[in-house]
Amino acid sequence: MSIDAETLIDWFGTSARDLPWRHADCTPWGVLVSEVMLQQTPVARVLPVWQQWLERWPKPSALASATQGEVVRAWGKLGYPRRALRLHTAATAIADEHGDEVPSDVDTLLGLPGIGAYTARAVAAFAYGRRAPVVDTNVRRVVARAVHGAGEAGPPSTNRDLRDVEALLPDGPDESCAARFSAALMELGALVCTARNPRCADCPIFDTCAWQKAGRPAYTGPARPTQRYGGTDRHVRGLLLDVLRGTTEPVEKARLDLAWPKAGQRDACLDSLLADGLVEQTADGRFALPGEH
């Protein structure tokens, strides 16, 4: 089974969302920033923060010159703030070791601190038009249904998933065709072939979809764990960071204690923020964002 590249790319040309990191004038740095921000964060929340970041830090060297505290504060409510520190570290390496230019090949991108398999391939494909399999949750779902006839992708397997998508990429001397196919595959999963209530009637590859041909069998594999947020350590860590983002001065422990009533969980979360480098303790025992004391 395969997916007709021309059909999918044509659909992408008329149906894709107009996102600024897809514009021809977006720099590879802009693409890299978008890819890091978009991991586990919806587009609507990323858009305003991405625009603010690119206005403030239009080049890797600009971000590298900022303090870690400035970077964490500017990350705002995107969640998973360690991504901000990883992006800052990657920007420093790009500025110092690559002439302030984001590398274009996967292997060199993988050599940057904090850049993993997905981000490296996404930047190579979407910033430079390279032929590279880009696999996220949306892509895995489309491939599971359209190619394998399964209702869901099941547990991820990096090597298997990369092989699956690699086999689907169009060949030919023009690598940009494969890059556009990768973007289209991802967009199809985000807009049409969604996890819940897929819009199959609007799907450009409906006629060849293996899941449709099999009668849309229900997924029988391992259930995905239900994710909650309220009351989790992630939630408490975010509340503690909110206190520090709201001031430019270090704060007393008593002020952080007001953020969450469960002392044991609160203190454990504060310890984890200190260990992750997202919070620092001053010599007099107060707390601040990194580099802001």
Given for the second form:
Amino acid sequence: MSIDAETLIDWFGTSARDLPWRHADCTPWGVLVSEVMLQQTPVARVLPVWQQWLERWPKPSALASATQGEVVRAWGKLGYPRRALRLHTAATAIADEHGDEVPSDVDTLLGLPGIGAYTARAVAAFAYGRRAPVVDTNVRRVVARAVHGAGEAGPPSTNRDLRDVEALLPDGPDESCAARFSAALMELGALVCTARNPRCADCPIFDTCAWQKAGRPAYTGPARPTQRYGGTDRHVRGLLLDVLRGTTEPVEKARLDLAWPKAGQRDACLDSLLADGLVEQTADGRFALPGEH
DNA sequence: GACTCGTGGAG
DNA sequence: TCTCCAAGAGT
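Form predicted on its own done, so how does the form predicted in complex with the DNA look?
Now the full complex is given, and it begins with the chain already shown.
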């Protein structure tokens, strides 16, 4: 079973959210910034930060001119702050090596830090209308259900997933049809074909959905390991970085020591933040966001 | 392929 | 409360 592209694209036209990075006047740079911010981070949390970034750094060269510390600070609490550093590095490469223009082909995009299989194709498709399979968690779930009749997608397998979705891309009158189809597939997964409590009554492709036809069988594949957060290194790193985000001046080690009671874990996390370039030590031994002193 | 890497809202 | 999960990437 396949997915009827015209039906899905029509639904997208009437039901899609009005997101600023989908506006016709949004630049490829704006699309790229949105895609990186949206990696594992909900739309609602990205929206205000994206607006601020595009006002402050409207071109890759503008971001490249900022310090790493400014970029990490402006990233705020979007999570996974290494994304901010990678985006800064990518912006520098785009400014220096690509004439300040975001590349439009997948292979070149893949060469930039922080841009992987999903983001490269999302930028090529959504910013430039290129034909490329765009596979995120939404798409994998929709395809698992509508095409394969499974309750959930199994564990991701990049190459298999790409081939899987490639086969579904429509041959429309122009190349951008495939991109619009991909955007619609993602939007369906985000709004209707959700992970929990899918709203099948509102689904535009209900009639052809393989999962419905099979009687909505429960997922039988391997359960995803539940990810804890409290007490993990991720948690501690977040606490330490939050201290530095909250100050302009470098802080003493003793100040960071207040953030987490376990000294061993705390120091290891501080070391990893230093190694990642998210934190810097000043000449007098204090700590700060990088490049701000 | 299995881990690691933040954060906070929803159910 | 606690579990789930949100447009992934890098190692």
